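Quick heads-up: it's one chain on its own, the form predicted on its own, in structure tokens.
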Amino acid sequence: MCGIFGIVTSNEQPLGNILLDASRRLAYRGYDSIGCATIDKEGQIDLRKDVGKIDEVNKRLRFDTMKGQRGIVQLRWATFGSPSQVNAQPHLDSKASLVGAHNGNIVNNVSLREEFIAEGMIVRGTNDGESCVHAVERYINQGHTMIEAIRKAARDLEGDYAFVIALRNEQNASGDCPLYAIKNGSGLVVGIADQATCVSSDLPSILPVTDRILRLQDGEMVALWPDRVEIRLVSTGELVHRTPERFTKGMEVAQKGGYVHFMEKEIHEQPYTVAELTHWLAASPHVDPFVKALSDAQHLYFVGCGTSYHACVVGAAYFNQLATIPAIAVLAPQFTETLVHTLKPTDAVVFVSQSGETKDVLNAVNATRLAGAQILGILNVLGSTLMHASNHYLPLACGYEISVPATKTFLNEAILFLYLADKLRRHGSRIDWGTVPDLIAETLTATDSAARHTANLLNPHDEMYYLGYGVTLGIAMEGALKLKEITYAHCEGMLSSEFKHGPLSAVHGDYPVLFVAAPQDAAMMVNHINEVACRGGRSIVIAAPSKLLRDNADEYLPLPDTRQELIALLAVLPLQLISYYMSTSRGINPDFPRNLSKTITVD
């Protein structure tokens, strides 16, 4: 979830402060390394990239100090290649004659380098964003047109992308240089000022320049001049005449996509990061290594704290149930304690962090190194030290999650287990991945309603439980951990079969339960849901359409008909949902909750 910018004006001038004003404002999504270029009249390119924080680098690099016509400034966030700053973007082709950078994956990124590489480029990093640069310079080097060579660069290039490039010395009548820029999937806006055009992958870093904005639609490709941008359909490069329009609701409201909360905007992006991390998946080298260290593992464990931990709670499910193959989850202080002294070298230890730092996880990390068991790590931040203690590692591609409470990162963890369980199932068909996205985002239409009535049923309680059972068990956890973390009201997640032993004492008039119930589980369920009624509680229930369990639940919230397995991951977008909804009308922001941080660093 990179960001980009690129800028066109009508006369050379100190273009550095711009591109350092534009990055600052992209900053928010989150960034590992920051780079900018800047084109004079004469065609010369001034490309100064490194790792690190935007002041940090430029005390460094000088960016302010950059002129020209064109530029192009790129916030990156690692997917593909490890931050470090040949890595870092902007990219040069071969020849220096090109620049450009880009925002999402590429995910046929290594067979494309395989074969620029055998074309004779000179192909300097292994990050995806420069396979972009060198798909038009295949095309280039063909004696095509700028456009027609992004045209047929975007046939190669496969995934979610959005890319901005320049070639040096290009220019029309009038001696102006153009910027081009296409939309696959990623987000892109163009801005329109009196004597300069803009483009970004986000809207708040165009703010400052104009606020005469263009949407760019997937398929679309954009010529920048300083005076008028020309728009074209990337199938045929048909024109398409597009009104700007004004954009008035300010710079906080820009920034969180029109949304009110970072919350409420990253559970919205759930079905574009889910769909990021499939891709990846489907076309990465990294998954074949990793399934296998899982394959082979005499004793499987995955480890993690906190959301994460939970997320190990549905995958261990997953493998059990699809993949038949045993896989224990721990929390990684249990682990150390208790387990780790066990381990032998023909064990696998799965460690999951989103941040990759989390002190817990890595203290566990370090005690299974001295053990000598294979590190497998699931994370969300590249460079992180998970990933450098990891035998083998699989990126989380969420891009940056700025709201505390992790919702995309979870449910990307979850995804992934499923994803690994189903690349290695005993039994059943293969889960078609590319509806998933899809799916989500009919979960999350078609149940935002029905959550907003059930967060006003549960407002006035400040304790309740939310149960689950079999793979439902650690989405009721996490579900519960939302409402604990962001409501301050209490809330336990745990197995449903458990509750009769003891916690079924706390019922008692209209005391809330929520079940979430995958659809093999119901007539256990059922069970469970008139224990609590007959005690007088009222059950609240998730699940697929099910006239059993509607007639036994006091409030019914129906996820989509699908398959069992992902049932479970569509009954977290609900929970998440509750959450918010319920935080909100406490007059809490979610987004920084009280006592907590992103990243726990300490024991």
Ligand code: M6R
The other form holds:
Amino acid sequence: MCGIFGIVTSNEQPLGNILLDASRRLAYRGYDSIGCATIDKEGQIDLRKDVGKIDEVNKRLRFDTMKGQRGIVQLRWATFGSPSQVNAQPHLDSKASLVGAHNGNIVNNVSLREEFIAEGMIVRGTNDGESCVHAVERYINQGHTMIEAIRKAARDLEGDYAFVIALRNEQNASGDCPLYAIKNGSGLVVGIADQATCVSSDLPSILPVTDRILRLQDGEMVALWPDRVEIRLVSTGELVHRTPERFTKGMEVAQKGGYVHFMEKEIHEQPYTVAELTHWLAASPHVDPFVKALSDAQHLYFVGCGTSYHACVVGAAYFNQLATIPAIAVLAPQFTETLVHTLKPTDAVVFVSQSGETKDVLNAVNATRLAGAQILGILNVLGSTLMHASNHYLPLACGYEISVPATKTFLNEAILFLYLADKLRRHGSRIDWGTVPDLIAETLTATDSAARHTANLLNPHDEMYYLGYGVTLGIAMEGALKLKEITYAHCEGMLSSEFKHGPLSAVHGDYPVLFVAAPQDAAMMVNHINEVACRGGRSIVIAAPSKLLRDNADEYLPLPDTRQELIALLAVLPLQLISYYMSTSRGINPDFPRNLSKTITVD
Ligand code: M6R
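Switch over from the form predicted on its own to the form predicted in complex with the named molecule, please.
Entire complex below, previous chain first.
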């Protein structure tokens, strides 16, 4: 996910190292290219940008030598337009008078570009950040001031975004030059130092400059001068008075966005990461070739390890149920040992990996390549080995996931499978993806206290089962893995109808068994719940409102009532919270559980 930082100073000075330092602090968000722009006293713009890692691009382009009174740095994580030099940000307008960069998604980017070209503007790339600059250019050309042009441009830009922009030869009587920024759905924080002000996507890149900060709200814009900032409502242009606060909690707290652990932060980021992904999928030209490869395949396999394998289990259920396309989920090492020997060039294998570097997955990829079958990648880390090995790939659009337990990447893996199955569905109406991020936010809020309560119930136990059925099987398995990983309790996730074939013997006084039920499976699961209840076990049910389930469960954790395909996915949110609360109440740091690492690059 992109990150932006801009700074305004009273005197021309070396800005390169300040911009580089800010970019390193934004890098955790994930990026594929970097660009810096500075504007000197005479209004000359120096713009340098390219694809690659910060230090490697700096060696070539020497950002560290850049000087000026105003500076912008942007880290781009490709959504609209491929990762390339021309699509890297910041961008210039047609006459190189404006320079700006954005973070977020402009969902009407394609139609806006057509309009700008028709109006005679020079559009150089396909990135939506460039559309922000041309949207302002349009109104500067009509004679508006920067403030008016930005306000009018905001009416033309659809989506969630923030952007920073400067006009090269704008100066007040004291020789000071401003920078402007606008917030509409993406984060933006302002910093006020002595003789300098700055603005950034988030706090960690501001703190080395100043601890005096102002948090912008959606629908606000700011003019940054070296000695002051002016916040306005975009809608009316009216000035907003806000007192700066001092942020004294230090860098680590800032990096965690006010949360205690990265896991907690990443759980609560999910409404935004799902919005990023679904916006990207709606506009990306990469989706159709991927879908065609899926539907052309004679045999279709979904392959991964750990959490990513659980997303494969969920995905296979969606493909089988909604698209009526047979798909088989297999653990990567098992795939390499068994099914790979049956592969034909007409088959396709979807490899799912957050890191794109898991050795067990890459072994399976290599074996698939030798068999000549299609390699389709679903991955979070752009530039990873899996990305390069894939005939087609789709990104998860989560930004960096720092915490060892995967949370936001699991949800986006499962969402991506559901999105593809929804595109290929043979029955029922299509999902309105615009409503899904709010549903996720609502579920996190609505289930939080019940998740704490459930964590307290489970905490005295060191063994338990999580059971699912149909599409909730993968969710139960994922919930169980999360609990094992960060609480060190043993929790097995399995098919609820299999429980009676052996594991039921574990149930005795108060033994906890948690059920994840989708509405269509409620009647079947009531049998499984009662098999546990009548042997003295304690049944905990996570499900959408259902009298049948509520009447039969000892504990009931209700999910919002929505389409049944989505309910299964929502269930993973309280399961993540239960693990998190139980982990912290056991005094474990969930971000770095013992014996584990984020990316497993060994056999
Ligand atoms: O990077 P990958 O998705 O390929 O990683 C696979 C597993 O190692 C990973 O999902 C692991 O199970 C997680 N730490 C679980 O939270």
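So that the term is clear: the rigid core is the largest set of C-alpha atoms that superpose within 1.5 Å between two forms. Since this is a predicted model, take the numbers as computed values, not measurements. Residue numbers count along the first chain shown, from 1.
Superposition on the rigid core between these two forms places the CA atom of Lys59 2 Å or more away from its counterpart.
Core-superposed comparison between these two forms: the CA of Trp77 exceeds or equals a 2 Å shift. Annotation: Cα of Gly237 displaced by at least 2 Å between these two forms, core superposition.
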